[in-house]
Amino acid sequence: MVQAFYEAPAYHLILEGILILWIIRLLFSKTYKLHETYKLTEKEKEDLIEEWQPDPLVPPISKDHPSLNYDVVTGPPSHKIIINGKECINFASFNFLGLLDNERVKQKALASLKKYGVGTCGPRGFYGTFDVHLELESRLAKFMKTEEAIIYSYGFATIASAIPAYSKRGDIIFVDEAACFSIQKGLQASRSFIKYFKHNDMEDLERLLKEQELEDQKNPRKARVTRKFIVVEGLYINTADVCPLPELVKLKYKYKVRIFLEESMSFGVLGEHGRGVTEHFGVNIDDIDLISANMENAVASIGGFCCGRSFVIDHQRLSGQGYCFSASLPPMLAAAAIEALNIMEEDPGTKCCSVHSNLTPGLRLVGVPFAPALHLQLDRSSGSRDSDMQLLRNIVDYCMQRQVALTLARYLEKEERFLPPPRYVNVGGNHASWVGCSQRFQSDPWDELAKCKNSTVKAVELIVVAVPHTDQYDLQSNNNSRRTDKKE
């Protein structure tokens, strides 16, 4: 090689030497990025920092925003409720079984307070597990005839922590369009693919499942690790109707998806013993992978629970965010829930009576006959949501003056995915609770109920007549003007 070096012509060597030097220079020079952020001088940076004006932390709210002024309730919220100083019959709280002011529940809560104090001062993992929690979990599991149950300290957080514990990025969830807000937050936290199917429409769901099956066949390796879930509610809070559970179970086994059932409204209400929509339809409870409910409606306490097989539920003890990172349920609320369960088990009579009365003109009753809470919706909308809400607000105020408490169903308009139309909630309650309050009324509760219904009718008539005449309402006002007798 050294010989070749001597034999090479001079220009060759010079050329190669220059090339080598060039390569060395290129190696040590700085890299040149195509989209390099242009260098700013310090002064320019300071100027930019001076100029930047952030938006105000919160946008200004007008003084008469409808959600700003809360109705203040003094005194206990039970059958009769004192709102803004007026005593009304309570059609607005979700007190389905009438247990909010049950003496036994209160006494048990009092006994628990005297033993444990109020708060638990710790999460479940760090000395926040009390024997009442363990008892409540085992009672719930026994009541629902499942293997295990787990308690959360907040009803909203129950399903919102349960869904992200199982479904991660890359998994697929099929959800009904009318799912409630806490389910939507759970879906958002899980970062999975969400596919909505039309409310209670099994054909639509089957179409989506078939499409997914085709996708899976194209990519079997990915399909083997992608989990699929269906999330439905037993009794939808937004539309007050039930999901078709037997068809869902058939679809589950056909397409191999798991079912998560949210039973906040139907627990304690539907089914022969109050076990919810699985008992109502006679579906085997082992077929449902996870049942979640909150204890704030029928079981008049605070908190929520999930129940199912141990294989499924045990996972949440380490990965349910609302369970591991949050303080446990105060023991007096757990004791109240246990007593409410006792009462439910002792008296498994028919849980719900129907409160369908003759439909009031201009208003439409939305919901199935056996639902404990129904929606009253305007028959025809005036076109603008704000004016609809204002009309409903007037109706609610009018009813409150007549001593009937109703409430506007509240939604976060910008955050809901499929915003339900304006409506208000009318809670029928059940026979047992009305029997309880008949002593106070000293009359047949059904008379009172009818009176309330008539008040509502009256309210709608008068307001409808009073509304500046728009085309939609003219027809009804003509019909109503015939009924001129005023009864109190």
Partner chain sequence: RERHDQSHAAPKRGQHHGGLYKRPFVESFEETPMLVAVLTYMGYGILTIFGYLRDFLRQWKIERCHIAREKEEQRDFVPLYQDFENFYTRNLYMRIRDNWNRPICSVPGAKMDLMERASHDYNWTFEYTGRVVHDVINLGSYNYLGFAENTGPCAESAAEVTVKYGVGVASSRQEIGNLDRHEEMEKLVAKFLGVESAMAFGMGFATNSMNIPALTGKGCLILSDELNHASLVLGARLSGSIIRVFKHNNMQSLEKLLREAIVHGQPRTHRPWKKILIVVEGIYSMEGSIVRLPEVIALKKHYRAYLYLDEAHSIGALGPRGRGVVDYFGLDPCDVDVMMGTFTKSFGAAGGYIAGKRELIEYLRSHSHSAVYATSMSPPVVEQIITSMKCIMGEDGTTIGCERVRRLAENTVYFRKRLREMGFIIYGNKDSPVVPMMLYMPAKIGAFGREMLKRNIGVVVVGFPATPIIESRARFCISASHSRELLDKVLGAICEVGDVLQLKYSRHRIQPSLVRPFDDSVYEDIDD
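Provide the structure of the form predicted on its own, given the form predicted in complex with the partner chain shown above.
Coming up is the bare chain, nothing alongside it.
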């Protein structure tokens, strides 16, 4: 032992010595004692309670915030709309086919109201399934040429419920950066692994798919139980352009993924019969695993629906949160939607006329020519989001004073995954029945919008003429973080 002590390296002996000293110190050190607590008197307690101010539950919001100041509508939002007591030409509505004020639709809704009452007071599984619901689902499936359809009582909840019904923790979803907020909420609820690709960039999507394919080859056992989805919009509400569906279908079969298609903006508008993007591109609807859309735009009702193969749709009746836990759609709204489908089938030509062809140059118009709702975009940004928002608000107010109703696009800035630029003003409206509308109006509404637009451009030029062009708020430049994140 003595010999081993002398043969041991010096650093070894030093280390052992330090450890021995540390153990001795721990053994003989005094135990830690808590300091005696000071007991407050009743008066001191009351004073502290009075002085304490809780942190605000939400951040302070100015009373001038646009969301707290409503533009009040009185009367039906038809071709003309009364806003804050002033009659305006309506370019701020998603009533794409002009069915909101249709007499046939109103009569069907009224007859249903007298028969069933106002609401249902129960979800579909608890005496909330009415015969009119089953008829609407059958009609939607027949119209879309799919095996089955399911209806929801709230449009936003449709795709937000459908995504987590199929995609769970550990699954992978490839989603476009420009996806709408309801898709984002569905992604969040699914807790899946999310991979974002650049807007409508199929090369970027294929890059992500190839990377995932290589990862699957390293761990084939895990790959066999991991489901993969592509989630896109048919016609993007944030950009007013259409998805390249034929290319997406090729990637689907090449990399063995499923496609979920959200068609709230394209249903009833695109395609010869209004069946959406699949009909617009001539894509076989069976190539799409799930199609969802709301009935709050073209159909001029409330709620939404999903359609596809029977075994896919039936799964939502057990797992779709919005379907299982929300009161079912009021029967009168289901009846109104059925009559709207009747009108669409009777007159397949009832679709939106192009906004592009009726507007003169001025502010930049963003979106494909056949989109039912477009964006007027500032050519030059001030570089400040707040300044741009205020300028757009001034444009909307300026048009309102001249009896043209536009609306400012608004977003939940802290909630959006990729916040769209603050340079958009929606130009929607029930344009379908505006063809030959000079009989209804003393002047052509397109001429009124063009005149208002031209005068607006002159007013804007006076404000922003000295402001340099900037792409600070371009959608693609908002990608400051990684394109992949895991929803915990």
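Numbering follows the first chain given and starts at 1. Think of the rigid core as the biggest set of C-alphas that the two forms share within 1.5 Å after superposition. None of these values were measured; they are calculated from a predicted model.
Superposed on the core, the two forms differ at residue 53, whose C-alpha moves 6.2 Å between the two forms.
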